[in-house]
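Heads up, the chain below is alone and in the form predicted alone; it's given as structure tokens.
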Amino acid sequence: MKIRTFVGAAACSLAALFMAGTASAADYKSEYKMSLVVGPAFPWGKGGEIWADLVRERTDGRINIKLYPGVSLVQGDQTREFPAIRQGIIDMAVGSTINWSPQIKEMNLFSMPFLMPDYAAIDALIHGKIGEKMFEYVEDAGVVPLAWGENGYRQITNSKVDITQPEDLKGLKLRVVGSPLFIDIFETLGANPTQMSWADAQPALATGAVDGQENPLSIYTASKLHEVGQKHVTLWNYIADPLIFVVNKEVWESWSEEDQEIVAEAARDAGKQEIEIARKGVTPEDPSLLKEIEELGVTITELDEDQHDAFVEATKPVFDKWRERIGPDLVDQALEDIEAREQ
């Protein structure tokens, strides 16, 4: 009798464990939605694709992710992406610190003009105290941050003039992202900035509604901006745009600890690969992409030290204004980390 009772109890326990496992598996969605501004033809979108593929492979298909480029889950409005992640409209994203700065003001740090002079400076920020603080701000806003990526240094292009000095921007109609800091920068330089989504930018360039734009060169080449009149490119490295791999909090908490670690590790691995892709061809060690652009009949202007310093001086009032808005302590920490970076 005791043996039968023990066997019966064991069977019930196994059944309970099976039911618990089934219930847990039932909490998983058949498909998770990942938001991206651009698709896999761009380094940014490629990072999202790599992440999705790694997760699918390493979870044996328990977590399947579908990419939604063009921020199509929020009708193409990049500035609405972060609230949509928080609300659960979006499950996962690889997003820009620029696009999320309206909700997390501290992210404007990365858009401070001429803050990061080289790639070592970018690395010093995202992998140091500043990176940790930014992840804390994202967590406090209700989203789970996992890894860093990179959209790259943003260069300025236009259809009218080779830009070598601040005065060359006077009167130019430029497409900029939806951030007040960008408006301040270009108005201070005498340009006429217009906020619009990237989806609207290319038709505007083609029709001449705007004269130019600013973006990483990987965006320039993948979008074939030389075909819409953007024949003047100036390399000024005025801003770099880090990316963050994130997951909606409720989605994150619905996964087992094992799967959480798999997704996080996959994000870190994808982030490293994405940064390598984003920097390919545009570094002093490898300028191959610049040569490809020149072969398209495009004029590339590289600023010398004096020309660069003129832009730094011209935008100093914007830097000082936004230092107070973002937080002097945070900006000073960034400057300290950059000063101490390994070259």
Ligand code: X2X
Second form
Amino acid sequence: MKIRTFVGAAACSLAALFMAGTASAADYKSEYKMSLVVGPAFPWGKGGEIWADLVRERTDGRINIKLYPGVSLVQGDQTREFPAIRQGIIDMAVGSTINWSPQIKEMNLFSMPFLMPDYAAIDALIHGKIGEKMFEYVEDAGVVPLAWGENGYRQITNSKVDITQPEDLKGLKLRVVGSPLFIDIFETLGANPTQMSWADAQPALATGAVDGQENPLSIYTASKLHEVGQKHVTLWNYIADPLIFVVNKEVWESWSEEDQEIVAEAARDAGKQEIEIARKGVTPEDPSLLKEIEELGVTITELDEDQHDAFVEATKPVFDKWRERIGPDLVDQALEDIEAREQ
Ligand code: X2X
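Any chance you could show the form predicted together with the ligand after that form predicted alone?
Entire complex below, previous chain first.
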């Protein structure tokens, strides 16, 4: 009797081992939760939706993903998204490098003022050595990175003045995102920045608690920021935040190799499409979105070279300070790769 129990138990644990190794269908959840700051009305959320749809189709429904925009799985606090992915509160995400910078300091690289002068520079970084390094940092933090996307060049908007020079920012109350680098940039420019989540930003703009904010124009239009007094837009291309498609590690390891490959390829396909959508209407070749914004009674200010250089000069102390914090080697590598980019 005793022997029989022992043999039975051994057979059971062998079976358990075997199951764990092959990721049987029984390990799959009926639904996987994808975190996003904004939903499919925005290029960013659209990218998440494309990824989820491709995965559902290509796995014949084995992997079924539900979108949670508004970072609702972390009560709207986007700076807590990355730890929640690590912990498994979130199964997968398409997240901005800005929002994960509090946990991975190297991600601040993309928020260095005036680092990336054009789209070719962004591409040189995300598809080059820097992109690989960033994926290593994500992996070291225990999360599986799969593909790049893009939120976009962040333009400054406000309810008071047409900004053409650093002095125009003096005393402006601005909502900024959750990395201290943004506080440094705007304090150096003489503004009065306050860090708050995107969820809190919109009511703060509507009530006039803050005068302005900075975000890509796709976020500006889809959120109808012209309706909350943001009638002055200045195109200064000071920062662009890439997006990263990721999966929680345990979830990843619970999938068969075949399904891992499907999810990874779908992320790359979705990322590529998302970047195209994010750049639509806001490039030198296709400025159609700018026209649409002007038709809403908004003033769009473009900087000439001297005006642009004045901002670069004014933010240089912040660049130098954060070069040390992020890691001089990483920043210098980025500068080198941008210098060598194909135009
Ligand atoms: O909060 C923002 O400004 C947003 C939506 O752009 C990010 O999540 C980085």
